[in-house]
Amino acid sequence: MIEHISFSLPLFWSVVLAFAILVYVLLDGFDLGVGILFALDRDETHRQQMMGSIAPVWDGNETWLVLIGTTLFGAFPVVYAIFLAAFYLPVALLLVALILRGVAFEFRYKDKRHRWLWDLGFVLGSVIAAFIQGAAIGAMVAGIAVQDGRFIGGPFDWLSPFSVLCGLGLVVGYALLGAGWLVLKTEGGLRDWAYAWLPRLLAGVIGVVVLALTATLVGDFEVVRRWLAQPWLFAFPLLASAAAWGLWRGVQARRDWQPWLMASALFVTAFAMLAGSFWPWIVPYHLTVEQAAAPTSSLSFLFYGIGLVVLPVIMVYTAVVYWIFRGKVSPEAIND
């Protein structure tokens, strides 16, 4: 059977990769956002509610990051090699931040004497992980130096004023997702506190997007020419504007489900805009999906192993966990 569909395997794996990235951003985005917001509320009861809202799902959310790395390594090894060479410093920082965050999450309840230290680690891990991801996206939009299928730039090429702006933007964006999640999952004082932060965070996201768009136009990036060549892409900013309006209306009407859903819609439209801007490039302006794909035999092996077994299991596991732990979280969710 696989021989008859081998021509579509690169497309299949590019769709799987895009899907895994989007799900990771939406799921780990809100729990990183809760970690970022953790720094803004020193009330211990609120902090326990924050922890309780993400405790059942935060480690499962990061499973999608593993799937992304595995898919890149197996289906697009050239891309894996280029990205690792171009971003090995931020990738190392990202791993340290995620480890720090996970350790802090577990230890703050075991080591009360140094709880302040674990709280600091939880916040720093969340902020650094979000910033690194945003900076990497900014570096990709600006373009990375590739020649003959190899990265030829320096270790700090990913760090520029534009990538820093994108990194800060994702920190604010994840905080917006986190505030929407807290409104959805909590009640009482913390819910009111999150509602108060949502308009400020939405204004911050809009401000960063305007600055990033201005910097993109001034910097005359290649992506601008792709936007002009494909005017249908401008439908996504319009959809994003509708999502922002829907989020604002949700805050005004105090509909708990609406802010998180609309914040997620903002991320979906931004992701679709990026994907449409880059397609069919998988390494922007250097390698297409077809050029970067592994041999058919490797893609076929992945199809039967990860595509038909691992991916469905992760999807089912994720859906079941979110269904079991649906509903509001009480302050007693995590025992002090």
Second form
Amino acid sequence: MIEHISFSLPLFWSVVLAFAILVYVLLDGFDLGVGILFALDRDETHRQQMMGSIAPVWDGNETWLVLIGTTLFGAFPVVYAIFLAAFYLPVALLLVALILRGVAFEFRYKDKRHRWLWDLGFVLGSVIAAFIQGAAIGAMVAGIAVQDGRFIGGPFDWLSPFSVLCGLGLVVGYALLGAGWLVLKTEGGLRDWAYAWLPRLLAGVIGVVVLALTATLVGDFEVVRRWLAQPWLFAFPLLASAAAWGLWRGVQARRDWQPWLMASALFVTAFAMLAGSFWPWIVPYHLTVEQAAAPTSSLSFLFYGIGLVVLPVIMVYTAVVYWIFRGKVSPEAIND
Amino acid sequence: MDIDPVSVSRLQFAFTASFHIIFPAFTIGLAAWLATLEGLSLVTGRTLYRRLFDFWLKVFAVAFGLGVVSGLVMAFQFGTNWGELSTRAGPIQGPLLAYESFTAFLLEATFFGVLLFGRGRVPRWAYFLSTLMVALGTTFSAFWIMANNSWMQVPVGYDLVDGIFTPRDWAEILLDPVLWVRFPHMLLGAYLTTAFCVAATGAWYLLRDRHLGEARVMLGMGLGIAAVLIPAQILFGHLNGEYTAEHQLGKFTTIEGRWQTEQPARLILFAWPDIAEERNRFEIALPALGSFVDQGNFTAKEPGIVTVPADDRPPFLIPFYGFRIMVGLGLVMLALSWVGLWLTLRGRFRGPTPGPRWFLRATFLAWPSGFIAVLTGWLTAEVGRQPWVIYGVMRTAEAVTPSLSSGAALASLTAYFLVYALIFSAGTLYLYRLLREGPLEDGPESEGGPSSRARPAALGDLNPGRPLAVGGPIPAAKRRAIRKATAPNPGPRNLTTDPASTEA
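Follow the form predicted alone with the form predicted together with its partner chain, if you could.
The complete assembly is shown below, putting the previous chain first.
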């Protein structure tokens, strides 16, 4: 049994990892996006509606980040060590940002005199978290200095004009997801406000993508050769264009479900494009999934408990929570 | 301290772990306490247990939230600061910690949500089951953490393949006798921490003549549980010591504080060491008791620190004093709980007066003893493990991330320090306010569900992931009502000592 399974275990865990990352980006993406949009609207009732729309779910969304971290540690310990070493400072900043943002949900209602402080923490936490995640993707595309399975670069290697561009891109992208979420979950003035922001944010995302693509071509990144070697990957930009068009149509027709769904579709295609470009590398161009995988004894130990039991339960649970909280957030339901 | 990435990383890990451990130590015990209260409420039908449950649930929620937030940093630190350890020992440590986070998520996402918002929405048996599941979940969580830590203390069940610790036998790792001595020791430590917090809160209210019914139950149950558990804790502590003597000579001899091998060996109660000269400048010792404590006879030969090569010895002060503080507080708790038992049997807590005030004061003052004992015990275990990260196999100095610079490490340490200081002072203040407020006396009278939860659910109420929101801000009108309801009973002492009584 175990011998039979061992052939596909690294594959299984890389799929779980990719799935967890995608779920994290889609879920925490919109709630970080709402945090970013929070900065652009000073209306207190709008702000409470924004908080209320993500309050029941943000914590669960963020937990996927911990699951990503520990899955990586459990199934691909070498990759865990390389990434966290390469992104030492941004990871520390990310954790601080997420902690500040997390307590803001509670503390802003406790202490009205210092509400501005917790609001600032909420906005900064959201913006920093989004920026760092985008910058990390950019740094990965550009390549990480690895030798003998260890990171050998410096603490600021991740910081480059290209990674900053990607970081800003993700801030705008998450804001787009967040605006789609607000349209879906709220009513009245805030919904109109979010509708007004959607086209600007979409234009912003398209602008950043065009700039990033230009930079990729000019920078002569390895990833371009991989695109040319696998032309089927170009199906994803086409799908993404369709999603962008669908988003625009959704805004015009004011179909509340459409912008969020299409923004999510944009992210799925972008993720598939990245994953397809990197596969089978897990640390691009240094370690493949098979090379980086923990020994079979570790992977199968993880498989029988987490893979077969815990993970399916978590997925069902997540779906149930979103089902329970479906529908618009009524303005009266905000606790203050 | 010399500034090198290893020292800064050790300081950072010690700082974040010390902060973190306070909260799980509390919540593991609180979860069991909540399950007990809910069970009692179910069996006896007394509303008093429900009021206590509702009160301690709020405390649990805040402590749990702070534990989760500080745990976030722990989950990533192995990779950021101890990259070489993660690379080499990841195949064993990674799965253990993955099990921890997945089971913890499962617990938090499902049953904790039921606890916070499910009262009145699920049948009572399902609610009780949820309290048991939360208690089980925190226990599991502790188990995986202790499994990982015990493996670092006494590594078993692995093969070294090209420098990589490869799991050979998971059963051997999970059934390691060392783990099954240390895990109960930790659990009992958590239970005792909570028992003393509960008892001290009861003593506090009794001293201030408030919530008398609840306070007596808290004092009685807290001390009663402690009176039973401390002897068991002493037994596991002793077994722990035996395994330390067997597997970790450097830690063992340092805790003993004995430099030279002796036969029979003295028991050193207190000492001030001269590390360069390998002797104690000053010590208080009892003859032959060292042999007796370790071997059960008065003539056994016991090794000294000098039998361990100088490079393999842990630092002296923290394990030596940490151990003594832990044991000393254990004895204080034993004495308090047994005196409490004796006073209870003599009926001193019955009748109109709260009980002997000297005893209540002492119990109140003992509230942090469990926390300090857990923290010093943990420091003894961890600092005593040095200079090894995986005992006898891999040194701490080899474990650090190769690319890590001192500057980066200092930057993260400063950032964590600042943000922890901010959020934990806010959180602690909030916990203090909750405890000062005490249980609601206008609590549920019927078993159908408390009045406060009967209203249509607001979003914040339904959110399983918002532990800190549970207490929420109490509106001024409600706070006035609470104060009125909890105002001290008019009695001879209140009128003179409690200024609040003028309001009543």
